[in-house]
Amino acid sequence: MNVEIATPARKYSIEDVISCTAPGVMGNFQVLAGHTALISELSAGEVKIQMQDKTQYYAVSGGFLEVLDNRVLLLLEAAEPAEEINTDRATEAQERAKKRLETRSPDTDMIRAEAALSRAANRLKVAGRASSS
């Protein structure tokens, strides 16, 4: 099957995919060749694309996944391949978010700080996959 990942900034196209695992809002799920038609909402997390000779990982934000005619389309706010994640930048973002949550000033948007912390942690987790795949 083929997988397409589309964001406002970039598009990825991957052919000859064996399986695609995505972070659904109710939990992770896997799509295999011949899967029935499906549309699902996605949460932030990790997308794993398994091919015959390699596995690719992407840190993704929320969006939607559609399966139709042996094609998986992921429409996402953001997607970043594991090997392209800048771990220094992600670590700095994680530290900033932790600091904001610890200080808890009246000006701090706690929901935004928690989301930033979650995004940074996800990016670091996925970046670690680049060396193991």
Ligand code: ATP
Given for the second form:
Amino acid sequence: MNVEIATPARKYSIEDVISCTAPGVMGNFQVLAGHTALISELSAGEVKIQMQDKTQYYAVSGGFLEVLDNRVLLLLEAAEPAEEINTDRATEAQERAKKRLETRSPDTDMIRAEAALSRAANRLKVAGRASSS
Ligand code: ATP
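Next, give the form predicted together with the ligand, keeping in mind that what was shown is the form predicted alone.
Okay, now the whole complex, with that chain kicking things off.
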């Protein structure tokens, strides 16, 4: 089975995949080789891709996943392999968002700040997988 992850910034193609676990809006689900055709909406979270000899993790934004003919296609706003996540950048984004939420000025877009906080926290969580994969 092949997995393709397409974002406006980059495209990742991963071959010989045994299993792909993705954050569906109704919960995590796993796709194995030979899976029936499927389209699902994804939440932000973690994608786990298992191959014979290694496991890769990606931090992902929300988007869509399609399974067709032994190919899994993920269309996402953003995706980063765990090893490529810049933890300094994510920590700064997390601090910025926390400060905005604490200040609670009338100019603060709370929903935007909460979304930024959750993106940063997700990146830091997935980055922690890099050494264990
Ligand atoms: P920041 O405030 O640091 O820009 P953000 O959550 O607003 O973070 P996004 O809009 O989600 O960033 O992503 C913009 C682009 O930057 C995407 O291509 C995403 O993959 C990349 N990106 C964002 N944060 C990181 C990070 N910590 N490490 C690597 N790539 C990142």
